[in-house]
Structure formats: C-alpha cells, structure tokens
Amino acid sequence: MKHIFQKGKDSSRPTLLLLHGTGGNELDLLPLAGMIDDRASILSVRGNVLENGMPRFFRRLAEGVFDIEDLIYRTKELNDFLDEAAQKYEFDRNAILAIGYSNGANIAASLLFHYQNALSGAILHHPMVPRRGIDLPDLSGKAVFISAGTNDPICPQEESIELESLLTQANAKVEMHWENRGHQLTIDEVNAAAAWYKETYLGGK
C-alpha cells in the first residue's frame, strides 16, 4: 500500500496510523498527527480503491451503503500491511493508534470489528458503523475517541451513537465528542482528540 513512514522521537509512544477521507491521500492528515503527538512515529496510508479517480479504503455501492465483501477484503489487506510495516520499520505492532476521518475512520472501525489485536486504540472522526450483525472481538483495553457532527448529512447522529454502543458492548473504553457542525473536520474536535490522547496515553502530560 502506498504510504509514508516517519520515525518519531519517542519509540515508547504509539505509532499513529493515519487514514484519510474519500479523495484524500497519505499527506492529508500529517498536520493532525503533529497536533495529537509530535513525538510519535507516523504511518500514513493511501487507500487502494479508486472511486471516480478519488482514493478510498473500500468500495461503496452508494452514499452510505458499503460493499461489505470489499470492506472485509480491504480490512484484511490493511491488517496484513500493518504486520509487514511493523517488521519493516521496527515499531511495536501492538501499539498502533489509528487516526481516521470519514472513509478512513470507517476502515479503522472495521479493523476493530474484525481483528482483536489490529489496533491499540483509535481516534475516529465522523465514522459510521462498518458492519452490522456480527460478533465483535473482545476489545478490553482498547481506547476509542469518536467525534461527530450533530448536522452531518453523510454520517447521521444515529450512526455514531450505534457505533459507540457496539464498541462499548465489546468492552472498549469509548469517549464521544459532538460538534454542532456538519461532516467537515474542525479544529475544535482535533483539539478535543489531542486532549483525550494526552490523558489516555500520556497520563495527562
């Protein structure tokens, strides 16, 4: 998978896995990573699927309707890539924190839904429920931050609330942050995610 890896100044911190939204690329979320933790290593990945020339992490059949077969395939592809990248770049495979926006948040949520040890946690900006009707792995010890917009036309409030519920039932520790906005990623929610990260991963430092 096309990607960027930047070795951080502190190897004890999680590697930040950056997953862009539809039409984005591996450069999009680099500024976000610096705001969350400027000492952590970064692995930023470009989605392998094109929709009208726009990179995505998996196909969809229509707005908000996922191609589940492709989602399962691409989730495995990304999980396998993380295994390879951890070996190649010598970072801790068990300490990967995903930071995803929109389509990137959905593939990050899918990793949590399908693979117990894919991620140590996630920051999900404007995610949807990736799959329904499956048993999630035990996500004890996983920390997840979800930010969503109360007026998001692409990701209705019910999606984020249901995702929070499903992850919580799987024993993940979930924090929900609401913005009175639409689908755009705001500086306020990034700041809220950074505060959550410092409290959760750095003991409030």
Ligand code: MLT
Given for the second form:
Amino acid sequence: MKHIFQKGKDSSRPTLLLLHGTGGNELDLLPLAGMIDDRASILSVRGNVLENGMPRFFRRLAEGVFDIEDLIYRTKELNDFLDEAAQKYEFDRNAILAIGYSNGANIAASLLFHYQNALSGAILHHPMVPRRGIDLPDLSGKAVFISAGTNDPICPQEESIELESLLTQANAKVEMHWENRGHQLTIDEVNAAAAWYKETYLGGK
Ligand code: MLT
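Which structure goes with the form predicted in complex with this ligand, now that we have seen the form predicted alone?
Shown next: the complete complex, the earlier chain at its head.
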C-alpha cells in the first residue's frame, strides 16, 4: 500500500498508524501525529480504493452504507500490510496505535472487530460501527479513544454509543469524548486525544 514511514526518536513508543478520511491521503494526518507523540514512529497509509478519484480504505454502496465484502477484504489487506511493514521497518508489530479520521477511523475499528492482535489501541475520530452481527475478538488490554459530534450528520450519536458499547463488551477500555459539533475534526478533540494518550501510554508524563 502507498505509505510514508518516519522512524521516531523513541522505539519504546507505539508506532502511530495514520488513516485518513475519504478524499485524503497519507500526508493529511502527519501534523496530528506530532501533537499526539512527537517521539513515536509514524506509518501513514493511503487507502487503496478510489471513489470518483477520492482515496478510501474500502468501498461503500452509498453514504453510510458499506460494501461489507470489500470491507472484509480491505481490512485483511491492511492487516497483512502491517505485518510486512513491521518486518521491513523493524518496529514492534504488537505496539501499533491507529489514529483514524472518518473513513480511516472506520477501517481502524474494522481491524479491531476482525483481528485480535492487529492494533494495541486506537484513536478514532468520528467513527461508525463498521459491521454488525459478528462476534468481536477478546480486546482485553486494548485502549480506545473515540471522539464524536453530537450533531454529526454522517454518524448519529446513537451509532457512536453503539460502537463504544460493542468495544466495551469485547473488553476494550474505551474513553468517549463528545464535541457539540458535526463531522469535522476539531482541535479540541485532538487535544483531548493527546491528553488521553499521555495518561494511557506515558503514565501521565
Ligand atoms: C465512510 O464511508 O467510511 C463514512 O461514511 C465516513 C466517510 O464519509 O468517509
């Protein structure tokens, strides 16, 4: 998959896996990574699907209606890519923290739904429930931060709450952050994610 890897100064930090929103690319979230942890390695990936020229991580049939077959295929493709990248760039495959926005948050959630060891944790900005009616793997030990908008037209409040509940039932430790906004990524939610990261990964330092 097309990507950027930047080796961090501190190999004890998790590798930050950056996953852009629809129409974005691997450059979009680089500034965000610096705000979360400027000493961590970064792996930023471009989605392999094109929707009218806009990169995405999986196909959709309509706004909010996912092509589940393609979602499953693309989730495996990304998980396999993480295996290869960890070998190639020599980072710890068991210490990957995804940071995703919108469509990127949805594929990150899908990695958690389908693979027990794909990620060690995730920061999900405006995610949806990627898939319903399946048993999730045991996500004990995984930390997940979700930020959502109370007026998000793409992801209604109930859906964010449903995602929080599905991940919690699978034993993930989930923190939920609300913004009185829509689907846009705000500086306040990034700051909240950075505070959560410091507490969760760096013991508050
Ligand atoms: C999706 O298709 O993943 C969601 O609707 C979010 C987006 O617009 O990308």
